[in-house]
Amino acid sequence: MRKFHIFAGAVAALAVIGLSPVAQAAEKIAVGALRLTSSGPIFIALEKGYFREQGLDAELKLFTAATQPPLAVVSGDVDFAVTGLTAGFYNLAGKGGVKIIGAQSREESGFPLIAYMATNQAWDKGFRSLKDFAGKSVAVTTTGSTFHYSLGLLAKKYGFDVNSVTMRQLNGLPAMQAAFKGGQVDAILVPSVGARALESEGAGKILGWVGDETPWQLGALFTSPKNIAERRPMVQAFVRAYQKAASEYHKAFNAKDAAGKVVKGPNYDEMLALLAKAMEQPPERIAIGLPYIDALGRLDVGDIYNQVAFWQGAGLVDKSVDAKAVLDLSFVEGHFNLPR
């Protein structure tokens, strides 16, 4: 009987403080993303205590390439991550190392995330619209990657061949807009701030976006098939956490007028101030490239099953790789574009 008032009065200690016995027991989780505006409802819910709020004790850790969270996450470095969908996510994938459970960006009309581009160079000698890309040299990070899908997409809507394009792997970003601002190749896929500091120095002209020409499921939520088999309340919780974050991202920097131009939504300013100071980036540079994000981390079903067809149609992917086995839909309702 001793024992138990001891218990009891250790909760009324808790209690007149400002805690709980719940939230001393939260349980620890890491979670791994990239330094980018696509991983925002991470960074919300990091900074407002969503993850608290569910019972998580959530470390982040933030990596340098796309390619990176998908190993950690194998390694049980962490324990999920969001991050571009690239062919060696799914070579991964498909051995079982990971489970996509959600979204996390998506290349959509309207919101100019990745930008076509042209050298002066180029563009003097005629390579005026993203009909032209046959023939022409383009900075690519790896092939493989985001990029190279997204150049995937648009040879099929333009009706040329992809490999007839030279793909320069470079490894990453600041080599690429080297590479471009030098003259070395004709054009480049970049982001938005990128794109529009290359345009303001004089470097090139943009052709278009991703987005517009070519929308598809940029990137995912994703976690191991350990977790889900034996943490699933706490994956569940997670989930929950991401979804609040996501929404709050949603209705502040994708909201659209009538006219369907994107507009300032609710808590606008107070969003971008903190995914400013996650990215260490000045506000008025977060907001040239915010790109979308569902509201509910809802999948484009479909497209994960395009992708998983295009890698392997390019080799890049093995043939054994099932893209239905590679997702797990029952985390959050609603995935759209399911095939039948």
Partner chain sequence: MAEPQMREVAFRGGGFVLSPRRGAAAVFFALLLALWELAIRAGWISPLFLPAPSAVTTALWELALAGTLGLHVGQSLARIAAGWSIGTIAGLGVGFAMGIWSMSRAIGVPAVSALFPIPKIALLPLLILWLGIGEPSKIATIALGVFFPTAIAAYSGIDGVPRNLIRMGQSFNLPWLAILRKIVLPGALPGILAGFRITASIALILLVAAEMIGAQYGIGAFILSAGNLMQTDQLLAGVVLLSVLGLAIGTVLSRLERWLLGWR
The other form holds:
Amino acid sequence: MRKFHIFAGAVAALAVIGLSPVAQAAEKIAVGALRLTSSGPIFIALEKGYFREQGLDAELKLFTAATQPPLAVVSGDVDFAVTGLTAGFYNLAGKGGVKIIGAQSREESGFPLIAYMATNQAWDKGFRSLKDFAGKSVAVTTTGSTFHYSLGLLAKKYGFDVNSVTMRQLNGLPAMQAAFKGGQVDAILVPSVGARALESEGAGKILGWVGDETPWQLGALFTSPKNIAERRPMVQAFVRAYQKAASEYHKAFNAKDAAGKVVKGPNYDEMLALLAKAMEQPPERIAIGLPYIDALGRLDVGDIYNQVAFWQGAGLVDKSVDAKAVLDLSFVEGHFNLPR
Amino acid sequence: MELVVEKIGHRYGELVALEGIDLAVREDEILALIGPSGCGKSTLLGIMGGILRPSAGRILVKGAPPADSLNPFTYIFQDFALLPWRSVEGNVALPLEHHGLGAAELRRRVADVLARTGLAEFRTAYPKQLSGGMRQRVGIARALAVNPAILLMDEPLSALDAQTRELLMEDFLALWLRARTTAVYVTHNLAEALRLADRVAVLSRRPGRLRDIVAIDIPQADRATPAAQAQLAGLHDRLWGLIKAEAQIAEREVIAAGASYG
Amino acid sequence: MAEPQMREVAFRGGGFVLSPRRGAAAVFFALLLALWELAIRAGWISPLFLPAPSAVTTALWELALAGTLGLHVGQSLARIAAGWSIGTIAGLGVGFAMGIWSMSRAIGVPAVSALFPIPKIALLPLLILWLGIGEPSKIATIALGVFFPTAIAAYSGIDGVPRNLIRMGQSFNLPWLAILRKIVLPGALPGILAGFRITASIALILLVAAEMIGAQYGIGAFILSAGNLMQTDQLLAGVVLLSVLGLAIGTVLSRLERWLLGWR
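Could you give the coordinates for the form predicted in complex with its partner chain, as opposed to the form predicted on its own above?
First the chain shown before, then all remaining chains and molecules of the complex.
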């Protein structure tokens, strides 16, 4: 009996705490991200206190590989995460583990993020244009990666068969770059910093940039279906903070002049310094690969549908996965390219 | 064939093990080497057969070994030194294999020596399946298989229990009486020396020096008679007198050394 | 005086003695699998977190139906066989040299100590630069992992050969090569075979690392791909394949030991 009283008392105390306005003022959440500029809005919102403005006490959890943040959402270690969209992501989302609620970075013309490069040998043998990709071998991280999808879009654009390209899976950029330098492959997809390095070493030639060739919805903001169902106001508050930070990012780094050239925004230096601090890298290095991020976190929804269809066609995502079920478009207004 | 030990000395680092040993092993005799533990008996035996290099002096042979001797200086070891992965016949065959005898001749020799040593029925057994006494029989068989000119025996019975020792000693004696191979027999057991040896060389404790050589003028075959026993008892006392005091000192040394490790 | 009472001396031994229990392991694993399956069917555990044994079996079955199972297993076995053999032969050669000659030992021991702990995965980019992304770099990854423990097992094995046996061989005038072949090699064999157990496991562990290098087929490549694609049922199916392979290799080694070391 005595035990029961203590238990009842504890429950009552918890209930009081739970209802108190103090606790409501700072709801604890955890956010997962990779230490990349594409996660910029998360770092900006944290640094400038936008989450706190929305009554959220956000804790950042950093990951080292793109496969990890969605898993952390499924396991409940983080409430929100941003990362690139891969076939693995859709397999996880298709099982009901995560739902996309907004946009992260986007491949967009004028923003050189990922380069297509040809080795000197392949260049000398006439591989000088992205149109000539058929029959070539290319170093990628893995099948089902964002690189794989970019190649798929490229194949569609230039009308070659993506299956005629031999994808060498090397499970990491160091191994990919080593294979490229050694002439083991004809081509590579490589982030801008690596591309500039390879080019200046004379290891190969840049043929083009994914963003210029085939813009697509590279990354997304996502949460768990449980959060959407049970903590909807919290999710809405999070999205508001995220949008505010994304707008600042967009203003600083994604502004274009009348001629369509990317120019520095009024808050460029402040934002660059903020991101450099968060990335623990010199600002000059950060400035090389700043991606396009929609100011309001709006998604290219049509591309998401296309991604799912592409992966299903390649046999990498289960046929039962439905793009519509993976998305929750109710948190952000004005998404693009909605399928009818 | 005679073996002459000339001014042999040996040291392990600072430790002088043997000093100024002069000794001759006569043809067809059994010479027992006795002395307290640690006097360098085994070291001397190793030097005599050419598997230890002495610090001083040299070993000479007088006369040629018999033509059919495949390994003139042949050891019998205290710990038997059998290859555990070879059967009895495999172990006996080991020293014959590199002489190009041919398979049939090799088999014949092995079978012959196994028959002589009473091991024929154990020929496929492995050492771990044999008792200590049987293992040393294999050691003896292996030594006899090469027709040695001189047998160098390093406390061959000291790893065995008393009854086995007795039985094996008689068997060995029977074999020896037929072949009469020259032998040097290292032991710390006076009874073994008195049963087997024609002469007993007594070494002092470290540094090992030759103290005395005692001849036993009774043929080995006749040593069981009461008269011989009485005479042997006298020799036993004389030998014991030579080594007792030193054996006591040596024993205390060992205990002191052990204590310093404890 | 009364007759003293007779009492039986109480038994105080027993216990602390293990006797074999046949089939206990099989029953335990069967129960574990049944419980696992039940937990998922009953909804106690989400299949998102842990696929059911039936799902893993289905994944394996589909792999077999698609005809790629043989490709995965075959290519991995070929890589392990080549990598393990090369690593073992080189390791035995160096280990024997270190066991026999003082000079080799003096150079070899610090060299092995310095190079053994290098993670082979960290060397992948270098291996690719040297050997390309074909089979050689994959085989080299496994061979490197196998080489060092084999060398250590070989020279420790030779150290463990009783010196009196070598002295015995010399006392019978056995030629140097005969001493090596008939005494040192068989004497070191138990240590070398124990090393084989370790290196066989290392080869399996390094298979995944090796197949990171542009492998299309192979159990390691399959596991990597399943992990990247979040196909947890296939991931576990690959792990099961790897375990079965490990068990099979272990059984072969046990047979080999019983055959070669029957004298123990």
